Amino acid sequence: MQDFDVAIIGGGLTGIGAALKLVKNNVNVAVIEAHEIGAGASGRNGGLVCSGYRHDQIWLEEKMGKSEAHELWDISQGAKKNLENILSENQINADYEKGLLFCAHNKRMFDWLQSDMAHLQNEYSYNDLEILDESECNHAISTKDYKGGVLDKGAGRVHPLKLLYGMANAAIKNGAIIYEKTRAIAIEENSNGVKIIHENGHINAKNLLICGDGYLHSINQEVEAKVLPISSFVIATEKLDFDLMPNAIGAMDTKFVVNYFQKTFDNRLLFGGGEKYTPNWPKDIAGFVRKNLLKIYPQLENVKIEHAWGGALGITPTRLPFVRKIGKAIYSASGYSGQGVLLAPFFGDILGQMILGDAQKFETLSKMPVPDFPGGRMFRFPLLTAAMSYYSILDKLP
């Protein structure tokens, strides 16, 4: 039961990123986490560092205008620089390496990848992209499944939990207080700021940052109307005695229900594929994901799966992050829709910048279109399941 300048709900990459920014600027900060640091999507994701957002820049230009689209691109590029600065300044070894391949699952999507690459080069001066034809793409990752791809030399992979633990250690060294196993139950705004009621009592703060993504458990209806938790699953093979990905560090394909995979530092294949939109997880996670793995890598049929796990990630209807001021002294960033490992630390930093008086990037992010999910809390899961079933059918079309 203490008073702080800023309280943060959520001990993931967003919340710890905000805490790190603030304590390095002498702000008194407390983070409360319902479970343990990294228990949510920040510690369970596939670790792929992607450029941009889930929508291409042409879509963003059409929806928001060219000026705002360019500002958003600059922020996404700034997230890469932020990641590199975090790693170097805090001496964090998080297996960061570049070379991410985007693989087209049909000819139509290969044409789209090439046009998107040309647009990024011509309009955004982004020159870290290289077209790989069908043979080059499949050779790069030892498969026969794709029609071509684009290698992004400015994107790559990172070990998310090593990154998060390094950030948390740095935040603590600079004065942040982190309370694990402290679930927020309710939020009350008052004339002095915000009172956060949790399982063990309450804390008071002048400002509150809600960074719980898909794990808020009914503490804020505005965020939960726009950010829906879905379950995603990942497996890791035994250590391989051959190089499965000779010309890429990681890869993801162009399916709506995306397959994503990377070669780890100890030469395992880490593979994510398959999602669930209900609370019921598959009884056999390894078997559930392995089906998708073998479609791409039938040669791994006899390779052992040594690790399998799942977790919830926050998605929004437009697959764009939800960044808003949602009260007199309450702010939130969440709903990264699968791209949080890069964006979340920087969006946390941007929340910190906003608290410190520089709201420019926060205001730009707040313009991203993120409507409520249709159906409200009762019907949004059934409607999402129906929509995703439709898109999964489209994924199968040539």
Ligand SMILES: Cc1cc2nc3c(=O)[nH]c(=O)nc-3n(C[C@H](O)[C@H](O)[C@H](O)COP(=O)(O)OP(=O)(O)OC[C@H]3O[C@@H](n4cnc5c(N)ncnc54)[C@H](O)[C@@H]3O)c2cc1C
Contents of the next structure:
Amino acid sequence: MQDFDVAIIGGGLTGIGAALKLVKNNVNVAVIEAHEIGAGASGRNGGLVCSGYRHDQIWLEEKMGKSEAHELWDISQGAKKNLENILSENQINADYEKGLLFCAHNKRMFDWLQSDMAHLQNEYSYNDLEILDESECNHAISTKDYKGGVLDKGAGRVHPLKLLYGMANAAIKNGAIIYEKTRAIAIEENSNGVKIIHENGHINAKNLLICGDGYLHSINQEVEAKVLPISSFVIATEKLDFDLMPNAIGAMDTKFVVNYFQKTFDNRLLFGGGEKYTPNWPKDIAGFVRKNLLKIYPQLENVKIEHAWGGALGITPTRLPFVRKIGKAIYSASGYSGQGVLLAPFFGDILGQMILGDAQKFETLSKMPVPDFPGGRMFRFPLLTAAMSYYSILDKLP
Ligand SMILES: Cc1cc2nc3c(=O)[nH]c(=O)nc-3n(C[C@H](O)[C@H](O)[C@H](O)COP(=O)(O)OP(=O)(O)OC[C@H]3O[C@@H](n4cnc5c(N)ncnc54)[C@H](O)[C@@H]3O)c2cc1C
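For comparison with the form predicted alone, kindly provide the form predicted in complex with this ligand.
Once more the chain from above appears, this time first in line as the rest of the complex follows.
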């Protein structure tokens, strides 16, 4: 039973990003984590650091207007600066390297990548992009599978768990208290702020930040109506004695069920591909992902898969993160829809900025349109499964 200025539910990149910002500004913070730091998506992801959001800027301009779309783009670019500052200020070595290739799985998507690049250059003065034609793209990552791509020299990859541990250690050093193996089970707002009841007792705080993303169960109905978990799966090969990606550090493709992969610091191929929309995971995760890997890299047929795992990530109906004030003293950020490695630490920082009195970026993020998933509590999951399965069929079209 203790009192804090700010309590944070969730010890992932969002929660720890917020904690770090706050303790560096002398705010008294407690993080409550149901398992251990990094047990959620932040310790299990593919480590790709992507520019922008899941929708391109033209889509954002149409939905939100030019000026808001520009503010969102500036925030996503700010997230890169934030990542670099976190790494350097706290002396974290998290294998951060740049050079991420976006690969088009058909001609139509290659046309889209090129027009997206032209728009980013002309409208946003973003000049870190380079078009690679079919043969340059395939050569860059040693495959024959893609119709062309765009190399983003401002994006890249990081080792997410090294990043998160580094951030958590820095937060602790600056005074954060982290309670692991402590699941929050209920929240009660009162005149002093919020009471968070957890498995081992309760804590009181003036403000609460809910940062549970795809792992949040039955804590807040508003967040859970907009952010649903899906599962993604990853494998890592044995160490390779050749360079599979001579001209990139990582890649992802334009499929709805995206394949994403990177060359790790110890020269393994880390490959994510394959999703599940129900809680039933494949019995053989390695086999489930490997068949997607072999479509892109048939030459790795005889390479050993040494690690295989999965995790849940929060997605929203519009694929835009859900950032909102959801109570008198309760705020939340989640639903990065597969782009949280870069965004989550900065959105955590922005939650922190808001608590410290600068709500400008928080308000911009709060304008992102995120409706409830259709179907209510009963039918949300079946409808999500049906919709995702439908879109994944479109990946098979030429
Ligand atoms: C397999 C996989 C691959 C991915 N690959 C990429 C990628 O390459 N690039 C990219 O940008 N994004 C990727 N993502 C998404 C990215 O990892 C997430 O967007 C990001 O980590 C979200 O961070 P978070 O802190 O919001 O949530 P999480 O890291 O999921 O943390 C939430 C935490 O909250 C805790 N929690 C939940 N409820 C409670 C409670 N009631 N009480 C206490 N604690 C609670 C959980 O235990 C968990 O540790 C991937 C995700 C997965 C699963």
